[in-house]
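As structure tokens, one chain now follows by itself in the form predicted alone.
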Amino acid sequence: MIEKFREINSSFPQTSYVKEHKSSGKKVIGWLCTYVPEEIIHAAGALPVRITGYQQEQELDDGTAYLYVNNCSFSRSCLQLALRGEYDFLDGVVGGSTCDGVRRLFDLWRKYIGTDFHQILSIPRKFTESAHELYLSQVTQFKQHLEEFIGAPITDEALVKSIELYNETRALLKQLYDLRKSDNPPITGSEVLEVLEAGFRMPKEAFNQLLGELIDVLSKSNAENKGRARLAVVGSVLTNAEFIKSIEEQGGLVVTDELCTSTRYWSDPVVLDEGKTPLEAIARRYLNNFPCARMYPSDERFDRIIQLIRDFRVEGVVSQIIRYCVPYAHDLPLLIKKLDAINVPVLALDVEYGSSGSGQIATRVQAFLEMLEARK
């Protein structure tokens, strides 16, 4: 089953999927951060695309000449992507104001790529009443600007059906997680990684029914993966599921990860109360969501990764964080602080967007197990 993900994910940027919907006079619209709203995107007829990098790292000449080189690897990448044609399928892109780095990938975007489409959403840093009612201003912006795009109006009643089918992905992907809390779960953290990057670059139809039909098979598997202790993959954007591997490779079983592109994706449903409009829904989930590094007060990150840890069993910590990611990187000794509070140690990789295990991590990673295993 895991065959079928991976074959989209190595195909990528184009996927049989983005070439149909193109084919059929479709928009494919790319976005580049969690905080923009998919569904508005999916209401409207197009097929949302997660911009993302290279699978692996590579060199970043193109996207270094005009992102200096302490702008992020991941934004350079994205950037070198699209200066060599690889994302010229896209009719739009959607940015949130979110990080310095994914700000100037977007200026530049739309300055040299030329996309027909270009929409940035200013991202409130806290959660009050009063950057809800901004944020839900900027959504209400967006979706009245997609509306003049396509030449059409999008209406409760597709967003309503656009909630349905996002909130069934989400509860779709707890359960593939729930299913790693088991001693031994049938599923890798690696393998995860790769379903999860499938369904940024598919239809989310599509996706729900492959999903679905792996959660069934791995349910009635006898399929059992061991470590030497639990861990979980914290930190910067991850979409190189040979990272994980890698720690895998030494004995690490990862169980669970806090990261853009695994849990604070899909973790809270759009919630349909009475009184609100679907608008409303999406943008009071999309601020409220597992929190980025970037909002304030942490503590509601900090909570959640922690009761991530008990509900997971976690003996252990990966923090990967790419260099010049400005937002996990200050964010990390507080973090840390909290977790020497529970008696759990981390594990601090400092790397560049789409590194896999190098020789150096790789000993470090041994390490870091042992000293969990001299622990037990």
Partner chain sequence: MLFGGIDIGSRAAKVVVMKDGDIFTSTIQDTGPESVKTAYMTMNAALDGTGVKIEDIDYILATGYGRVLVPFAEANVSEISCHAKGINWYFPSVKTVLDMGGQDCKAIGCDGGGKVTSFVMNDKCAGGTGRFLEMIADVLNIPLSEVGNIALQSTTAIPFNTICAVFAKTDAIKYLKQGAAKKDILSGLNEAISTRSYNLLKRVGIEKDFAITGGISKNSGMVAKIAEKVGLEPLLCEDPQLIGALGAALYAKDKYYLVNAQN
The other form holds:
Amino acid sequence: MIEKFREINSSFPQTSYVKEHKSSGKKVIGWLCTYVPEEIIHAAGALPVRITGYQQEQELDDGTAYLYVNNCSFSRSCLQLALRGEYDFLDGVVGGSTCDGVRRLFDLWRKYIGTDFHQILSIPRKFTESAHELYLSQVTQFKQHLEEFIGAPITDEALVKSIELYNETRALLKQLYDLRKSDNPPITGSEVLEVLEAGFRMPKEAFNQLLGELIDVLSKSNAENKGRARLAVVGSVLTNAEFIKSIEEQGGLVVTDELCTSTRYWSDPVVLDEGKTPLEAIARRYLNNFPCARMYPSDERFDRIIQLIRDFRVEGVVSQIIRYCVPYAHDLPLLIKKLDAINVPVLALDVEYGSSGSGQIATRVQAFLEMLEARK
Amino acid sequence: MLFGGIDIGSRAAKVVVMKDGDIFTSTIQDTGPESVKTAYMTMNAALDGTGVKIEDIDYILATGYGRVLVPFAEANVSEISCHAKGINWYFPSVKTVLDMGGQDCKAIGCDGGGKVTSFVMNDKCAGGTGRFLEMIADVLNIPLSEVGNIALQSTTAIPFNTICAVFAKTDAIKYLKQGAAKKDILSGLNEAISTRSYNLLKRVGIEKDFAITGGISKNSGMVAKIAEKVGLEPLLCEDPQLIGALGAALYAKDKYYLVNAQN
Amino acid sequence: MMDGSSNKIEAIIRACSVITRMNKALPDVPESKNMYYKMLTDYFTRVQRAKEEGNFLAAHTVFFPTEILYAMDIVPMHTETTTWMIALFTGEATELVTAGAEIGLASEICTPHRGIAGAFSLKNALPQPDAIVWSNLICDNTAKSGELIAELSGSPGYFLDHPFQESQQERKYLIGELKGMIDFLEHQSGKKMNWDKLSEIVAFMDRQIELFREICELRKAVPTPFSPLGFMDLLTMDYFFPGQPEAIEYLETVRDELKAKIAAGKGAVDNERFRLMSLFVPPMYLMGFLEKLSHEYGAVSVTEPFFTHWGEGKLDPNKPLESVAQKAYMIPEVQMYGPMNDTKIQRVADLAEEYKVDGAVYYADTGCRHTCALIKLVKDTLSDVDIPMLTLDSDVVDPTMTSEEETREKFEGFFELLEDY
Amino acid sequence: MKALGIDIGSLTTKVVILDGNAIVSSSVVDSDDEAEVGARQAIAQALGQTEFSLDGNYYVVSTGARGKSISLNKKHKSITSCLARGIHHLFPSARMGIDIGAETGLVYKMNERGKLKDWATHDKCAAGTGVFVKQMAKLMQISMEEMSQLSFDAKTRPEISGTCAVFAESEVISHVHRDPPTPMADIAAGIYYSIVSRLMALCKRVGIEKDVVVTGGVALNKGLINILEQELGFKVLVPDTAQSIAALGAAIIAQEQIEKGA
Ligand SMILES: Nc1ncnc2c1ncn2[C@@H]1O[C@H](COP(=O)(O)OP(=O)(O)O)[C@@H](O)[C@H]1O
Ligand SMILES: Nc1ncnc2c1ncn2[C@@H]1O[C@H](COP(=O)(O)OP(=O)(O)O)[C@@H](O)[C@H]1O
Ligand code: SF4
Ligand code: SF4
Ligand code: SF4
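Here we have the form predicted alone; I need the corresponding form predicted together with the partner chain.
All chains and molecules follow, beginning with the one already shown.
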């Protein structure tokens, strides 16, 4: 079953779905950052594709030449892919003003790649009512610009449909994660990441279908993944399943995570209330969703992490922070303190984006697992 | 019963064999380019003259950077766990260990019973590690074993700008040319390394008692600098470079009984 | 050890008084220099004595609307610049940066912020502030650091969220944020906002910006009358004394001195050979050395696009709060916040021509991501107008990053290149 | 009056003597700990003597990291200027140069008149320099020549992270005794690739422009040049006297000074 997802991921970044969609004359819009509402792109009839960097750690000579060596390897990796023409299939790019790396990535993208449609949303760092107002205005503006670009209005009906579709994805992913709460989850952490990865580059209609099948299979399966310790992975963006695999090969069982490519991506559903326009409902959800380290106050994020730890009975937390990822690096001392208070140890790893977790990192993971075992 | 621990480090390979709860034999050899050869060579060196052969050892466990490449080891454990295990065998009171090896430096918190409670490790750059010291010792033409004592005689350490293990050599040459005393260069180096190590220690939190292990802890000048920074006199065992291998031997014993209990 | 760390504010004050005394003994030290050190001394003395004088002390990050603090009679302490000053005057910044590493801040977090977090983790390095106020101008480090130092110092904090772009909605949001902060400060300090005073400060600030622009104009003269790296002093005016009468007085003095120099046909360096554009902040610990090098080679910084050139606009004392928001968009450095569009980047090339620049120097601070990410863009833009650029990897406060020798070597190479050009 | 250029590198000291436009003599000797001593030895050798003697008939321009401190020179010029001058002299079509010395990696660009336009270096870190190659060869217990030869037979290029010269050692070691071991040829190619990718990053920083000339001791490494060419996608020019180009440039500058009557 996992093979089907792997198959999709094998052509990267332009999957067969992307090709198919394009060949029917429809638009493909790249988005970067979980604060970009995918539903709007979907409702416009375009295929939303997540922009990420190379699947593995790479020499980033082009990326470094443009973004300099001290921007995170994620933004450099994305830019390098684009500079080498791998994202030429995109008709548009949308991002958020999330962090320094991404902001500049878009500056350089506009200048040196020049994709037709280009938009950056101002994303407030707070959850206050006025922050919501500002964010809604940004989302509204994005919708207008997209309508102009596509040349057709995005109707409320279409938005509602998209919301329902995406909520279904979220619900399915939640089911998938719930399976991992058991003592012997039927799926490993690295497999989950592969599933999610495929979802970023295919229509959600097809993804939901596949996901449903997977959950069926897993619910009946008697595959057992028993590990030496139940772990959660937190920190910067992570897309290389190898990283999690290398932890699991050493016997650690990754049962959940706080990553913008997984839990933080699907976490909260859009709630369609009476009296709220679909756009308002979308905006509310995206700003209030499981927050990124850029948001203030950080306790919102820490509290959710602590909740995950309880729900999934996590014994140890692996924090992987990409070098020069300031939002997460700056939070680390505080996070360690909070988790220490509930007696959950943290393994702090500094990595490059795409790292497969070998070498020195493996030694640390091994020692961490030995330490967790010794605590039992 | 014989239990063997082998620690294939980045610079040195160490073996400890234990018999009846005591160290039966031990050795330290240079790590060669091939781990498998190094492993045999080191183990044979340790057993040389004891009449014991590798096959006679009941359980061998490997640790260190080359731990997965030891053909005769039945299991492996990370060096971090082994250092905690080893030091608590020597000193049950120790709660904080600083392991200063050839390519890395680790600060480890342990519980007194040989279990790790937390750890931090340097990375990204080998500047300020054992390799760094070796290169300088080489330039200054001083045997490694004397580096510590010579540095201790210095009163004015020379500050080092470069922390690159490879380039520090050039810097050292430059200082020598400028007429700096060897002891001051070494002392400056110890200063640079000890500062980095102290940072690591602060991150795990320093608790009494405190010990230093690994090859660099044979450098008395370094130990003095660290003691000064930490404000605690570290405990040093007879041969702190062997602690990893000792820990591995102790784990070998645990594993042996665990496996046999299961059968 | 932790408790033994010395009071860094004391050290800055001491250093300033030594410099003042030395300057007295020297011939032709311009009046403005003496004023400058007096102002610094006063500033840090206020910080130092805030407690004993019963004043409310607020620590704040860079590009923060300090006007509001002054209007409320709150003593401000500028966190990043204080770390700079410690590096510049006392050479003790390393201790703070190391302390920041000890609490677990990764080495890629910029040294001003690692230093400031380190300072608050030590006992006596800085006085305990009554509140921490910070904004996300101008980078992730500023955005994140306030929360950490509030936690470390145990002081209450307010985060002022500065929006990314300039739409109507965003201005409105910013004004709301400012109001929220005023509420917070009123609540914490028991003091009331003095709106009349704010109006007055805004009026002064407008004048201050005008003077800034005048000084920039004067620097166009060949040879330029303004000292090679003097722009750093100018920056302090807005960091420490926005809308303060002493800043006006200082800037007027500088302006008059420049006019006098131009009238006398004298340049800042004896033999002006290289007119440079500076981008980002030179390493503080090399300032003395760079100054010497400038005189030796007749090199002088004549313009700093993202440091001394204010954005367009005017402040209106009748709308004080709106003006404080407006100013945030006008600050020279904030010109590199928000999307870097063609207009903003073209300005760099225009300035190079207007100021007859021969070459540009980009101080690439390892910890500073958003400025370094512009290196390529700026370089390409300048190369279109045929201006070569030197990129110097450095750090604002960490002296282990670059030595004098290396820096000299790079500059000499660059001067050779300019000579041939 | 003859023009003498001397380049005092961290590993080798190079001398080139010009009479008018013709190279009359040159030498390469190991640098001495004392720059001055090495300089004298190199000059003596270039003059075809064993004893140092230099009369007033020479105009000396020095360059290189340690060239500044010597007492023999009239002028000191930066390595980049000298390289640009040197390669422009040999290859007027050159617009870009790559120099890989013992402890430096340098990329520079020049205009059609041979004037330096831009440059980029990586410093502070030994990864990607000559010492790195040397250390790796030593580790694999083969000569640099052999390593170069071997690399042509490589079937794959194992990833050897170019981030740290010291850590790269352990990576190489782990390749050597992997089961089955990675072929030596592939490791050699991997090492070169790790250096080349660091150089490529520098090249991209300044922007690649043809023709490209590669100089410095490491340029003598055919294997590395081969991989560099694969990455660049075109052939590069390597002068026979790759190691002495900076010295040649210095000599040319000296010649200009003579002509100027300095
Ligand atoms: N007598 C000594 N004095 C000082 N340093 C020593 C001495 N013996 C070994 N060392 C240092 O110890 C290092 C090796 O330490 P070790 O703990 O064995 O490291 P690893 O496990 O990484 O091989 C060498 O790099 C060397 O610098
Ligand atoms: N024949 C050769 N083949 C391959 N590499 C060589 C050869 N000769 C020298 N090298 C390399 O060149 C380096 C020295 O380069 P060089 O340009 O002379 O250095 P520098 O000018 O910095 O002293 C050595 O480290 C070595 O790696
Ligand atoms: S959040 Fe971190 S990893 Fe993600 S783009 Fe920003 S700096 Fe890079
Ligand atoms: S500076 Fe030296 S020790 Fe550090 S990464 Fe570079 S080569 Fe390695
Ligand atoms: S140095 Fe750069 S990263 Fe640090 S505070 Fe200043 S702008 Fe931000």
